[in-house]
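The form predicted alone is given below as one chain in structure tokens.
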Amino acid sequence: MARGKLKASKWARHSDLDYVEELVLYSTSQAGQPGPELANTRPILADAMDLESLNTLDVIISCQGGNYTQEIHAPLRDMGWQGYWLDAASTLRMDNSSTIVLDPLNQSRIKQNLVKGQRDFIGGNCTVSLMLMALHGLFKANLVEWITAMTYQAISGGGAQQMRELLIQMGEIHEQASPLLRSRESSILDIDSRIDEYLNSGALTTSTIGHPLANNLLPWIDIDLNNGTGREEWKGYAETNKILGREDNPVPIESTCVRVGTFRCHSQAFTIALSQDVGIDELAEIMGQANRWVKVIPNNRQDTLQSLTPAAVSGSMDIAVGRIRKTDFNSKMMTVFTVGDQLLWGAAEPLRRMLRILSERHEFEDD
């Protein structure tokens, strides 16, 4: 390996290229057919499938799923594959063997696990890595006894397709309504009436969410666990107690996970126990010198609404954080309300910032 450099699969940035020896994108459906013009990559399209060429990759990064992953890793593992593996699917991230990579708030556990040989790197969940980093400060700060989230999830936390279908339904109910709303003589209750009872009828396209979600929301998201919870929420305790390392003295997190009918960025409304009183200023100071990508949003009505919402976060790495207030009950509980793009922080950011941090360690490796 030429110093400083690393071969790996799937995605880089374009600026991230200095470092990567050699690209190589691979498909499960388009292999064989031209790929993206990058530097330093190959320009066909290689099979996703084909363990002998992963093989001879010192890192690859998957964005497939976790029906990929169950059925590549452990084969290639079995062949003696010795790389790195990056993975934003959720298959390996509890095995005791990964570790969940958010650099942001744990990467001393990250090189103090790559030091002791550890290979598979995995993403978090996106609404625990935007919940981490918009209360990076808090947590810094030993200020958390316990959270209670609200979460709004946006569809393309459930891919390509269901953002699609979200668009279909609008228009459908669009349609619906298209000839009342062209009437001066109709009434607005008219026009609820009709989508109500569309909405209900069973004739809206559900083929991929499953639900209507336009002009509608799901309470519910990912599979039932079967004591109440679905495994979203149980990711928001179970996953960030991983990320800081404190598997054995748990921050105890109750969630409630709600998709909404937005395209992109996730919000959370939390409920949080301080372990000390802290002052509002200074508790907004705390969260916003955390780290360089939370916004504090102040806490008053104009503001909130053109800063804190999901329109004016999405594509940017910015956190908002906002509604930062006590209780009136208790000075010792507080209130918060954060935006992130999860299609940036939830995905794509953490596993090129472990990119980052391998060929660090391989430039020092070979100094």
Contents of the next structure:
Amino acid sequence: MARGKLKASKWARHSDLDYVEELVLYSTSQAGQPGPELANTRPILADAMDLESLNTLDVIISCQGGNYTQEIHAPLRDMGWQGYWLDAASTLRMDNSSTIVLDPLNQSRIKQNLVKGQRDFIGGNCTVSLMLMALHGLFKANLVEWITAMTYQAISGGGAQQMRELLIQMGEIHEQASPLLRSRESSILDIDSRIDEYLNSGALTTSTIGHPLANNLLPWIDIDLNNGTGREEWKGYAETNKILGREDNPVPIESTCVRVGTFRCHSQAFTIALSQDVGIDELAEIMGQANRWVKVIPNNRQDTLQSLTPAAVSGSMDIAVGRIRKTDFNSKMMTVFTVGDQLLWGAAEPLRRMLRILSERHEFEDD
Ligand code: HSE
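Output block for the form predicted in complex with L-homoserine (HSE), input the form predicted alone:
What follows is the entire complex, opening with the chain shown before.
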């Protein structure tokens, strides 16, 4: 977790730290230990539970998750802290006093709310941010009547420990299959039943993810809202409409959210009802020109398998968008597949960009 004092003066645009006067790195578990060596940064990690200390600076960026926000945010505000709180947790996202930040889509709303004096700016759910980046052009052109989303979410959405456990599960499964794999006499059915038995035996390490994910998928993400829907699916509707400022005229969005055994990219398949019958080439152009991160992948087998995959997109800022088609049964319905890095646009990037907007606030507040 980091927080900093912003320089009110102009800043060079080389790095995000250029406009931070002082950066203090906090930890909930390693306070007192040496931190990374960064410019303008105190060498020792501070205690993230120390409200007096947190009360002194301009901006807090928390990467700790919702429990930390729950524990710290309200007491800090009660002490009179007037700084900007930035996090990517769901705790404050739907509060009226917070803005969900995804500035390629809602920069004017962010700036309006800053001018109004709002101080909580929260990154959206990763799946929502990646969907909106991908479908930006369709929303801009007012083409979306409703959406269904089928998601294929990487384990990075569950955090670092779950990423480790997925690899452990893969290793354990391989260990089980390994003697049979090496034997020329073994049949694939023997291998299959050995793995199947092992997955269902309870012996696989599942202490963090809770279930086998390697060689499996999990069609439920986040808590059960007890109405047939998971909270991840509800977020797809609620957060999207808040980001778009369409709370009074919401776009209907239905999702089925699925955890798959990929490492760090979330993929999604959409069926979209369009408000107009727009040609396929025009749709691709509208989507591709919406922002500089969308990369339209031609809808053929070779380009798709080469460029529209988690392996191709992982670690990049690209939002790959492909399989753009009209349905045979209704020319006002289209399908799209997208892949984006959930740790970048899905988590860190909207906050990094919000810090930059904060550093520029004197420019637009004077307008
Ligand atoms: N809820 C997301 C997931 C994490 O589990 O994939 C990012 O918001």
